[in-house]
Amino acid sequence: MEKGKFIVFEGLDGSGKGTQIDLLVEEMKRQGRKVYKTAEPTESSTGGMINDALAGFVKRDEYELSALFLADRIFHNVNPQNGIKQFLERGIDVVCDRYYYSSFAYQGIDADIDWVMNLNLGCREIMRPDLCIFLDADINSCDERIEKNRFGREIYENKETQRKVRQRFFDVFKRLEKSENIKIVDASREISEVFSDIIEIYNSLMQ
């Protein structure tokens, strides 16, 4: 049996990925693939620590969120009922919201990012995609999104802390860019130009 596609979308907070990745989700069904949806943080009693501590409820150094998302991600690969692995082995393919490189670029801003970067990368249990799609939408817009369409704002919601996350995103990607298939998305334009981009790139990777 052919082992399922693993395709992470990543992306500023705002800046589109829940749209794009509904939207890819339906062309791959429609090409007769079976698709998986996911996120992180999941929906695990580690993931609800996470979301709390990342709605302020809690107040986590970026070390320990960095264990909560390694052990959350554990997790999310590895669990009989829904995990990563299980699914790709079966043929299914998955499109995660978020994955390690949130890890690098958010918890890497004030922790050691090669300490965090090492967690991930040298664990066993941690696949590795096929494909990150990175959606690069301007800080100024993807603030307008958040501001209308959240009834909060999360630790990271900010914009000086989105310009870090965003530069921290570039780094990690130069220094992946090697090892791993990563491919950077103006997410800028109208959704359906980017979606253009994204099947561009998605039917690349299945051909």
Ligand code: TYD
Contents of the next structure:
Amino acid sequence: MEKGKFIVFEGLDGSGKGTQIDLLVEEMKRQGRKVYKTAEPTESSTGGMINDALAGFVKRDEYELSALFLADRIFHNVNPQNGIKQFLERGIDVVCDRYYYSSFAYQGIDADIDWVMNLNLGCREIMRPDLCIFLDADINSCDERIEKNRFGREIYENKETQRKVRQRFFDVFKRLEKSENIKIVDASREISEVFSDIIEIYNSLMQ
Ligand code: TYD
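Since the structure above is the form predicted on its own, I would like to see how the form predicted in complex with ligand TYD looks, so please show that one next.
So here's everything in the complex, that chain up top.
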């Protein structure tokens, strides 16, 4: 049986990932694909610890946070109930909101980025995506979206950090240029315009 495709979406907080992911999943299903939509951090107990840290309820060192994201990601791949690996093996596509690129870009600011990258890329249980789509929206419009849609701000949700995160994403994409399939989409346009670029990228992956 042909393996499922593994597609990851990345972007700054407030870049509109959720909307575009829903549109793509809908279109994939319309084309007859079986799709599992998922996100990181997951709803595992480790994911709960991560969310407490992101909300600022518990203060965690960036190395500690990197290790929590790593443990959550391994669980996300291998758990037999709804793990990424078993879906792909069963021919089901997986669309994931954030993955290891986020660890590199966010934790890579205060933790040693090489250490974070080696832990993730060197772990054989962590699958490599077939495609990563980065939604690149400008920091001010992301910030407005955060302000409008959220009740409180998480630890990384401020303009200064987002500026650093965006730069890190680009550094990381440069480093992974040869080994990964990463596409950058200008997400500061109308929803339908952004989506038409995504469909084009998706179709070329499926050819
Ligand atoms: P996000 O997709 O913004 O979820 P929500 O919209 O529900 O807040 O992700 C939550 C945060 O987690 C986001 O600020 C990025 C951060 N994050 C990391 O710092 N490292 C990681 O490895 C992952 C997966 C996420």
